[in-house]
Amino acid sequence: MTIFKAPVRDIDFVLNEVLDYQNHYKTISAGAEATPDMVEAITAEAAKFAEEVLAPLNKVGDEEGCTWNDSEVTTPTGFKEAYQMWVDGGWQGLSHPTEYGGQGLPMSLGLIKSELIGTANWSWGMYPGLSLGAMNTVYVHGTEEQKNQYMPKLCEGTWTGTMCLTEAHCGSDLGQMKSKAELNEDGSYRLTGSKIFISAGEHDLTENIIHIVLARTPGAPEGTKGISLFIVPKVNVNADGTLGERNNVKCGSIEHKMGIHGNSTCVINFDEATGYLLGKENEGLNAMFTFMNTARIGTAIQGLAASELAYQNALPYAMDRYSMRSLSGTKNPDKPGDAIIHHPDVRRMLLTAKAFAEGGRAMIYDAAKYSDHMVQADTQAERDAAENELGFLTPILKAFLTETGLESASNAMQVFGGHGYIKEHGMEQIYRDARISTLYEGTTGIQAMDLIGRKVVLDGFKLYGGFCKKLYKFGFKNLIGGKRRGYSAKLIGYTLAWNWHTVKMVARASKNRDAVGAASYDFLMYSGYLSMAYYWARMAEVAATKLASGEGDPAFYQAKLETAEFYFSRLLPRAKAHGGSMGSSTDSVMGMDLERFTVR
């Protein structure tokens, strides 16, 4: 079985050494309370709660999976008195208001544990995860009633919560949906349909789930402008709170998937199910963009997972496994071979999910500054600009680090050789559940497409153009007076380039639509190669810092510094090959013709 250990010291010198979290909670209300010594509590808890009880949990849980019967789905041994752990602890409401029985900490505190949790065991994460968008959902577009119903259980953990949007005919292209939503007398609706690829749309942890669901009402206008947004609980609510009867929703099968088998995947049917609007009609698909958001934000945290445990559960066996001889002389003489890890290709697997990992955490955790003014902006304006500016990050941390995850694990299977195919040591496993990260919450080419084409292109570059002035900035500064001035280089030089290449794509796709598709893929993967060149350029400069003042464990610092070289070197310059084909000729992919595709 896999290994765990909470990376404490890194969460640790990225929030307090490179981003300075403590000056960034000055800065809101929530943040009073987000002492250094409550953050260093919380994330002990965190650390200890997913390393003893979910890490032992996380095998358990792909070997016997979910069962189903007769509607009803039974979680794998050990999950559900983990989550009965969860809410004793008061962990679900850490992060939401007080007056729904919440602790009112910073949205970004809760990262920490949504990190944790998702590393050590990511299916069981998924059921308190999902939750955490629709508590968001319903906080933002619920009425004061609806919040008062559906948020004090929510924040408790005793109720959970999921996103019911695909259908059969439609995944992504929710403008086909067919699902109904029909009014009743009293104001509340009738809905009918089937969703399918419900996450934790049914099991055995709480007494109830609240089932936020896309449908349509009668006369709605075509397409998504047509879609309107409800509350369907599984046990319907009485005025008071209690629980009433069974609401006529029920799961028609679970899913038999490639991971992530300690969750179930449902088809979630609803047969006039009892359900209530949520925010305006016709307007459903905007609000389900806040659950949509929190959900894409949180598959960014499985890609930092992802590499997180490949790493960890690769570094021991490439110690401990003798093979071969190095190529630069003999390293263990005592045994029949040298440690695998003096063989540049394994260090060159475990470097890359090292840095991945590493920078992957950096990107998140920076990105997670502006929920936090989200939340606690004190005006409309200020709200809207920190949900733009994490918009505009969200299809990159979503596309590129579960698609730099799914690499590490894939690496880190093969650091193991043939063992790393065989269930035994759980590497598999590992690149398994990561595997549907580039998948669902939008496929990686869909992120491609909204990143160059709504926050890009029709933003009229703006959001753009001041996420290249921040690496400008950044990138002249350290040129100037910084202590890796080499990384702040190649920092301007990179995002010169992509300056470059996005205008010509642009200019093209005014000729042929089909260039910015084209061209899509490559636009996101440069972005993300060089937005964590950014972060990588900024650890550095703190490593540096620390190094030549003699503060703290130089051996840390200076594992950084090697791992940013490494980045710099080895990594970084993929973008010049994602640049190269972003300026390719469209023809090269749509000039094909469909009946020449089946010539073989």
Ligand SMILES: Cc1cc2nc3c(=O)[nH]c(=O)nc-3n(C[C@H](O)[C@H](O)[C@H](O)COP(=O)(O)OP(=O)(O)OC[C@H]3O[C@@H](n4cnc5c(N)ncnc54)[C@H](O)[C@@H]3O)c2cc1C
Second form
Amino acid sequence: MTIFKAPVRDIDFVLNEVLDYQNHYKTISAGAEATPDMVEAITAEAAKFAEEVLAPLNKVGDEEGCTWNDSEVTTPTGFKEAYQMWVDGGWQGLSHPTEYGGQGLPMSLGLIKSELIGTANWSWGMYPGLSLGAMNTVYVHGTEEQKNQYMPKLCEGTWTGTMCLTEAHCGSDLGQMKSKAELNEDGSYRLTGSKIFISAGEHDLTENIIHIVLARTPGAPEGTKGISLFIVPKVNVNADGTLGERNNVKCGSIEHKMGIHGNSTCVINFDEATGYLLGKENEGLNAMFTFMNTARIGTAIQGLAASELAYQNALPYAMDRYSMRSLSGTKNPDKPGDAIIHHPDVRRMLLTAKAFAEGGRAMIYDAAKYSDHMVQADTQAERDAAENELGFLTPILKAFLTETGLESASNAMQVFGGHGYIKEHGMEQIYRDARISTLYEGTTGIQAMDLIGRKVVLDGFKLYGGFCKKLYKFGFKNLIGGKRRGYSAKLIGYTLAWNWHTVKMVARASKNRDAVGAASYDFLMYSGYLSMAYYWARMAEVAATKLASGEGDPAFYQAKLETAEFYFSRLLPRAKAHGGSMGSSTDSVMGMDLERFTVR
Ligand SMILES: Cc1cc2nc3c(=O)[nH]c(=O)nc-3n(C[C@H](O)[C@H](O)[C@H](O)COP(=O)(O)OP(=O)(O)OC[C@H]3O[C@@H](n4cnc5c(N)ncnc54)[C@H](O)[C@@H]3O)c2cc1C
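Form predicted in complex with the named molecule structure, per the form predicted alone context:
In what comes next, the whole complex appears, and the chain from above leads the way.
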């Protein structure tokens, strides 16, 4: 079984010492409640719940999985009881308005619970996690009546929500969607169609499930411009909020899959089910982006969680497994061999996971400030600006952190040697569970196209320019006055190179549009390594300052500096390879005729 210890000190370091969250909370209305004591108490309670309740269920969930019987789904042993504790603890509405029974705390504070829960037991965490997306979507796009009808129960956690986009013939290309929604005389709609791969689509944790569903109305325009969004409850809800009759929504089956066995992945069939338009007709995909962006940041956390859990479990094994002698001389003379942590290659794997986990945490928690502003800024202009900034970062966070999370999980398995491949230690579960993260919520390829196409080129390089400016500003400031000037120099150098590669790529794309697609993955990975370098440079500055002042635990800050050094020396240079690849000819990807792909 895997072990999990909530990285409370690391979270505190990022929030308070690097990202200055206390000052950030002064800039939003909900921030007044988020005092240091409150943040500490929430972290401690979430840590306890994650360590004591959810972590022990991680293996149970994997081994038992969910079971389907005539449209009902039973979750693994212990999931239901844990969920009831979650509801009793008032966790679901932590960051949602008090008028709907939430606690009105900042969105960013919700990330702490999401990280801790997700690392302890990703499958379980998906039930309340998907529900958060449904809550945000109803809150942003719902009418007052819809909010009053659905938000209190969703905030309470006694109902959960789902995201119903995918159909058998289309996941990335939602323009091909076929589910239809026909208007009833009373203003509601009849929804007919089949959605597949719906996470938490059916389960036994709550009395109702609110499906947020994309479908087409009759005569709607072709493609993504003709898609609308609907609320479709599993059990109809009366005007007074009480439960009515069962709706015509049924779970047709659940998937048997590689990982996340504790979370139900469902076929959901709508057979003239009653639904209600959410937002405007034919503007459903835009509205659904509220859900997808929540889910994408959630999936970025899955990447961080995989790195963290992989590292935490590989470390004690590396300390306690003895194999051959260290190259630089015997380290454990009383043992038949030295602990494998003395071998550079094992350290490389451990440090890679550690650097990705801690760097990823800083990236996500900083981006979360934008989500606070999106919800709580004073003016619409400020809210829009925050949404745009977060929109730029989202594909980087989602794709880069899940790719690196998967690498960490693979490395941590490798640290165990053959013992990583068998079930006993739980290392293969980390990998299997993490594997989905680069696929759902937009594959890495789709995120890469979104970043380079919509967020960079179509945006006219505004957000990209602003992002580069932030890196240059930090770099030049610390090149002169910083404690780790070498990192600042590297940050500036890599940003300059990124700009150069981008210009060249755009020039190539003016002659051949495939140049963008051919470069997109490398462009995204370069963006990821560069962003993480910015946060490692920031963390190193803080750690060096604290060490110089003699404040706090020197071993903690020293470890930060050493991990930063590893990141800048061993991981950041990978960006050069991505730059090189990005800069090479489009023909090297697109030149081969389809006929010549054939195996002979
Ligand atoms: C366990 C699990 C849980 C899920 N949960 C949900 C859920 O809760 N709700 C929901 O609606 N869906 C869910 N999904 C569906 C998931 O989001 C989709 O599977 C995913 O978006 C990919 O869609 P697809 O499978 O149709 O692949 P496709 O869209 O067919 O893509 C196949 C490949 O082609 C690539 N590709 C496609 N188009 C392009 C392009 N234009 N440029 C470059 N590359 C391209 C993709 O990157 C991918 O590599 C889940 C899936 C799984 C397996």
